[in-house]
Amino acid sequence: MYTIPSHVNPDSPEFLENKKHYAAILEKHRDIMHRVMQGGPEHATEKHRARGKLLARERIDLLIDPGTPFLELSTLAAYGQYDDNFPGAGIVTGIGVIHGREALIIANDATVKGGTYVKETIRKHVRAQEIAMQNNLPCVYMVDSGGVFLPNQAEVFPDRDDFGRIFFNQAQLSARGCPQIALVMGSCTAGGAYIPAMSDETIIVKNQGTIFIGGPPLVKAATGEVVTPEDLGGAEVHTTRSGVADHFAENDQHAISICRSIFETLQPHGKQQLDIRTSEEPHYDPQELTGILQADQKKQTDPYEVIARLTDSSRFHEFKARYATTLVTGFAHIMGYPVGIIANNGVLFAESSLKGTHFIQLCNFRRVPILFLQNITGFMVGKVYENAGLARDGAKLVHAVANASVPKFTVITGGSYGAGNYAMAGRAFDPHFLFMWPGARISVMGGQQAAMVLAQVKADQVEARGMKADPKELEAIKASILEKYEEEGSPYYSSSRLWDDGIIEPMQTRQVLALAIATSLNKKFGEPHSGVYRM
């Protein structure tokens, strides 16, 4: 491997302008993250604490090993929706280390509408379980929820990936040997009662946790019986009579201590072995990324400068350096973990597709995880390229990405448009994790192109009727489309709808990727295979 030569001048006008532009992006991002991580309104937090309960993130902090990081996922789920009354979609999910073992943690935030579930809460919960399955992780459920948010029941109850999918996934996780521990630290009602009932071991907190299929109001309405929550399904009932819970806890802290004790009983399992080296800092300062990323996304950000600030000692063994140069491929280490890197350096041509396909095959057979650095406008268009078989060669790359037998990690650093999103391991291609940088954009095409296309379609329709298109009407169409794409192409629009696993700052990327790769090693990689490549 060689150290990538950097040509960045931190004092140049372009660098300083880019840095100023990204500083504003980061300031906005940090402000949004701070507000969302506060949870529910102050009065709800005070009420929660008055009951002697810890907040969701405080519970997680106590659960994981001291001094270890917590990789929080989908923090901005539901952001900008529901009048922002569901920060984080009322749930905290992520990966932490418990007694030296990576675990998926799902914690309800009861300060947000009593921990009830809207559509994005379910998507976030289900996505976390999918990550647990994909990476063979134990699951910890810190339950404190009123169940489905009843005013939105039609959006959360009946469909394939609605509330019931949580319990389907629990059964699947159990069948795959992924341990599941439930801590009932508050309400656990209706369908939600199956979360502790389907877990391997369940802990319930005295005078705080309750488990029942139908709560006291429903019992009274259905049978006329008047019963207290504690007598119906409290800790005493479920640890001495029903057997639904296995451990009685005095308070949150005690419940967390019991959970950590359970992890000590879990047996070790085989991990995927990699040639992990001692981590080294990049030769160049990752803080410089904010000046490298182009403020004008019509300009191509140099992927070598980005790679040089992500990899150990900025070293990179490039593959096919002189061929199909709009796609950069090569091997490196990130915090000691080996990775194959595929990064965009312009549009994708047929040759780019063949190069990427070849490199993915190398990674498969060498058992090296793949990092996709997305900044892609899409595939090249035009008669020459279509006639030469661009679709055929692009399909090879799509095949290879879909069938990669090693873990895939995707970071959208700039634009992510059209079929380029798919070819570079977008969400539809099941990367183990997908993150976005705060200045990234994602949509079927750029707003300007979409506006021009739709205006041209309108003009063609009018002219087909023997009339002339009104220029003012066409400009109005363009303005409307530009506004729509500006909103919907935002990383916050994406993260709110769980199209990614979170927005991360460029300077955090090395650490986040190292945690993600370490997590993926809990499941041994599959054998290399592929589909039919059209020759």
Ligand code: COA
The other form holds:
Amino acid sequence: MYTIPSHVNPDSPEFLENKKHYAAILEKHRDIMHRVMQGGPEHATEKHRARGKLLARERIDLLIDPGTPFLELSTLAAYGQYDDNFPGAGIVTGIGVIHGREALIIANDATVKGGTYVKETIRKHVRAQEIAMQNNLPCVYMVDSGGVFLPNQAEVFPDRDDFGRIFFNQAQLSARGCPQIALVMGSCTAGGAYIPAMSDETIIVKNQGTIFIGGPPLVKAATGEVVTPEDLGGAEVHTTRSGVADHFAENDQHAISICRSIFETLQPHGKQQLDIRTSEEPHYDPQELTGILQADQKKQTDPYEVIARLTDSSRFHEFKARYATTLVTGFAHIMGYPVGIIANNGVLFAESSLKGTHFIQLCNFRRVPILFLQNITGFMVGKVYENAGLARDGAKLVHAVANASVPKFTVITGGSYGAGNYAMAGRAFDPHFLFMWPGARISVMGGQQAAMVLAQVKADQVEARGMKADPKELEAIKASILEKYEEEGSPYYSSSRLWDDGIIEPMQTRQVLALAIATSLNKKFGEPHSGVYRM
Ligand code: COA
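For comparison with the form predicted on its own, would you give the structure of this protein in the form predicted together with ligand COA?
First the chain shown before, then all remaining chains and molecules of the complex.
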């Protein structure tokens, strides 16, 4: 491996301009994150605390091993939707270490509309369970929720990936040997009652936790019986009579200590072995990334300069450096973990696809996780390239990405457009984790291109009828498409809808990736395999 030579001049006008541009992006990002992490409105937080309860993130802080980081996921779910009444979609999810073991933690935030579930809450919960499944992790559910957000029932109740999927996933996780522990720290009603009931062990907090399929108002309406929540399904009932819960806790802190104690009883499991080295800081300062990322997305950001600020000692063993140079491939270490990096350096050609496919095979057989650094406008279009079999070779890369037998991690650093998104392990290709940088963009094509395409289609339609298109009408089509793409291409639009696992700052990327890779080692990598490659 060699140390990547950097050609960046931090005093150049271009660097300073880029840095200023990204500083504004980061300021906005930090402001949004800060607001969202406050949770629900002040009055709801006060009510919550007055009951002697801890907030969702405080519960998680106490649960994980002291001094260890928590990799929070999808913090901006539901951002910009529902009049921003569902910060974080009312749920906190992420990965933390409990008694030395990585675990998936899912905690309702009861300060957000009583911890009820809108579509994004469910997607976030289900996504977290998928991560637990893909990485063979134990799950902890910190339950404090009024169940489905009733006005939106049609959006959250009946479909395959709606509320019921949570319980389907619990059964699947259980059958795969992933331990699941529930802490009932508040309401747990209707279908939500299955969360503790389907867990391996359940802890319930005195005078706070309740579990019932139908709450007191429903019972009264259905049968006329009048019953208090505590008598219907409180801690006393469930730990002495019904057997729905296993441990009685005096308060939140006690419940958390019981959960930690349960983790002490879990036995070690076989992990994937990797040649993990001592972590070294990059030779070049990651803070410089903001001056390197091009403010003008039409200009290519140099992937070598990015890689040099992500890898240990900025070292890189490049593969096929002289061939198909719009795709950069090579091996490196990030905080001690070996990775194979695939990074864009321009549009994809047939030969870039072949190079990427070959490199993925190397990673599969060497058992090295793959990091995709996505900054891609798409594949090269035009007669010469299509006639030479662009789709045939592109398909090989898409095959290889889909069937990679090692964990994949995707970071969208710049643009993510069209088929390039697929070939570079976009969401549909099941990367173990997918993060976006706050200056990134994602859409089927650039807004400008989409506007041109649709205006051209319109003009062709009109001309086919023997008339001439009205230039004003064409301009109006372009303007409305541009506006739509501007909004929908934003990483905040993406993160709000769970198309990614979160927006992370470029300077945090090494730490986030290290946690993600460490998490993936809980499941042994599969054997290399592939489908039929069109030759
Ligand atoms: N659907 C929609 N909104 C709900 C809701 C639900 N299931 N449960 C609570 N909310 C809303 C409340 O209307 C209130 O909204 P507001 O802040 O705009 O006024 C907010 O969530 C907080 O509810 P509140 O009752 O004030 O809080 P609480 O902490 O005292 O009680 C619950 C929380 C969840 C225990 C209680 O609201 C409750 O029992 N809800 C009904 C639960 C239920 O029957 N669910 C069935 C789902 S299938």
